[in-house]
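Only one chain comes next, encoded as structure tokens, the form predicted alone.
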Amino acid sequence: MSENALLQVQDLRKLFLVDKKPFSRQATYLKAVDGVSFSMPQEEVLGLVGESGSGKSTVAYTVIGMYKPTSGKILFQGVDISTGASGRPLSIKKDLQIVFQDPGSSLNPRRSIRQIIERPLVVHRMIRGGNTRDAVAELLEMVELPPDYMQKYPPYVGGGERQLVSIARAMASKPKFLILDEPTSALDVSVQGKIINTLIRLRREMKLSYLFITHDLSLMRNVADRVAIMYLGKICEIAGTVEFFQQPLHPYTQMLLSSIPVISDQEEGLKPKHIAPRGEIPSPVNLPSGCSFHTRCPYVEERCRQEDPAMKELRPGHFVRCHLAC
């Protein structure tokens, strides 16, 4: 872990109680996040990728403070913020913001867009006096929406415009770090490009860092500086984007990359050897012994069934959780 990192996540675990028998100490837990560690310097985009149920959104919600960690630490600018949002100073909340997947459910339909955006301006004392109109108009223009949108209500604008409003709201406090929880997956393809281009531009202009949660590996090739793959609550591989796509080392990463659809023979030639998916994803409530991927891995050995591999750095900045990777 770098001492100069903007965000450090250390051995993070988040368990959810699934079942507890009355008058018994026995309980069943879902291991949503199981020993995740990573660090991010300023102005970096880290893509956190995984299938549904891999734990990537739980990592995001725990970092932002919606969940309190079961164990582990989260350090932001060197300050331990593992206590959850209620115990965090306002200065941390100001610098650490989130854009949710579905703007239809994250924006209050009974409040005007002006009311939605001006709320963080007031809470974080970003303006002096009571007139917020000019500040709201400036934030709307920042995301390429006209100032007259402030009079509208979320149900009466399109999904892409609602997500741009969500981004404007997140930018109101002038944060240093944005968590983007699949910000384009609920949108039509026709507007996804505009959202991504806006985020790329804001990152460059405002010198932002992004933790970008997604299941779309193709998107990460063009957006992220580094990519981390999650499987059943653990990071199984993390590397710089170029090396990640050119030299994937974990069998699960190779399986995902070989499944990306392409439109030319040249692109097909750049993909790793096709690995056909096998078996079913185990339940996070009843994880298999050893490596959690061994039930689906085509290269499985007896050691994989018995011993959970540790994360190791095989190349500078390229970490893999696999007994067989070399």
The other form holds:
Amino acid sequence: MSENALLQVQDLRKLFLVDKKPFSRQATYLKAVDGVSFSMPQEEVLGLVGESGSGKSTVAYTVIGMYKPTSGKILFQGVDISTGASGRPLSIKKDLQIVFQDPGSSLNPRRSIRQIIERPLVVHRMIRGGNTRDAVAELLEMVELPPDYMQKYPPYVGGGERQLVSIARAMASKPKFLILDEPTSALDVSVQGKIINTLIRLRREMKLSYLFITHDLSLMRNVADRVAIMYLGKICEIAGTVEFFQQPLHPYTQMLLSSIPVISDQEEGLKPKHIAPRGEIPSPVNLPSGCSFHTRCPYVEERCRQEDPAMKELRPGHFVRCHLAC
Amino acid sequence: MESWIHNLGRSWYKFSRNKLSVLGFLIIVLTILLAIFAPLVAPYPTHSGPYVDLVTGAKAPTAEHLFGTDIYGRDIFSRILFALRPAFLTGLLVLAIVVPIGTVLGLIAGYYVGRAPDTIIMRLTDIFLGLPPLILALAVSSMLKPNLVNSMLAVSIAFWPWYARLVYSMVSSLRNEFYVRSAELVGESKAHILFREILPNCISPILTKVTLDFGWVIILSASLSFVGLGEQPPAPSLGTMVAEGSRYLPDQWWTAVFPAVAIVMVVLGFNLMGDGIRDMLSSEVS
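Counterpart to the form predicted alone, namely the form predicted in complex with its partner chain:
Full complex below, order starting with the chain above.
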């Protein structure tokens, strides 16, 4: 699997300095990502799910190069890209793109949509001559926006349309891999569906791979091939989507799945045994000893408080980080 | 094209809601026209130079000499009109020097916030900001030959740090906007990111500050010529005229008061107009 992997992340760690007293060696760090490993083959959609503060966005930003990893490795098509974006060759930037969560801040309000979308084409020399008009129109068509959007400025179009423009910009350089950082969570429910359907269609047509960051578990059922759950900077369960939803093994996954709101009793029956969510996510500055989930786990044992569980492959392709799961 | 005119109309509407700003705008337009057409408007154009007529010297305002005459018999109204020219020229040239320098330094320091370029540029800026502008300009111009060009240089040295700091404060927060991140991740050059992505979002406050500073530059350069470090006599300059006239206060009050009023009008005009421009630009869709 690691031979033809598109993206490999090995034991990735990212610490942020919170506080350091002058003339003292002691410093407080926030462990945003604390030993994350996963591997993605070509044309896969991996859903990375977690609560706020779980470190899922930090994983995305480190992979894309906005942050330099504190330790660990990121390999893209076998090439080590564990540097910040400034140290990466242009060819990597062409193949690896991102769509941000907030479409209000990800498009420059002073640049027209045409100017925004044409930049990747110019930077990566994908256009001959100066006329980018047709290419930009094509990209707009790809996300089902009419060509006259070219002259508009981002503040004058709706949130969903702005996000489609963001997707068109990310697609302009014909990347192989797209990171989607909660692309729908800032939008109205009515336009979320359109964005998701566009992303599913593009993936099929362009043979893309997505690292889909979200806190919306139910969304992953339709979009992801595999789902990984993050808790306090660690992946605690990763499995194929069907198995993930039918046989969740980690107590945290069970807790999250059982708290998804549903409309009918029929759907309620599909959910795992109800586990009442307890407590709040602890501070990533002061991590709990042992298993980081033990403060909220209903099945907690003495061992969980002492010893941090290792990742175990309990079924083929189904990894869990829990002492009790079997 | 139509939308451009439409935008202009809307901007004027926002600007004109503040009646004082319109007044400021009118004062500025009027004084600029008077300065440009001074040789045609001034009743005694020759009085702007070395002209002496002791018979008509030190006369109070009359219909013939609206603002009276100085001790050499020169028409003060004419001299004020001619003195507006170096005043506006100073404002224009000083800002033309100061704004690009301060903006570029602020862009670089703000983009590399927390890194070496930030420390070097902003600590240097702090040193200049630590000295009161008038003292700094006085110190610089007293080291140089007293003339108009050197006084502009001295004023420029006092003004660039304000632009560096204004732009720095905006850029250091704008650089974290996701559109800037996005440009970096696409692989854009630093020049594109600084001048095409970030700078257009800083234009409004720079423009507002330029209008407000126009008045301050004129006051500062008038202060320099008041102590004899600006335009040299017999060429007319508002600061020099006030300085000379103040020697004959209170008997020949008109020799000092009218040039002083001219300074006040120009500075007030720019300040009122600046307020209106700030309102106009700040309520734009962000």
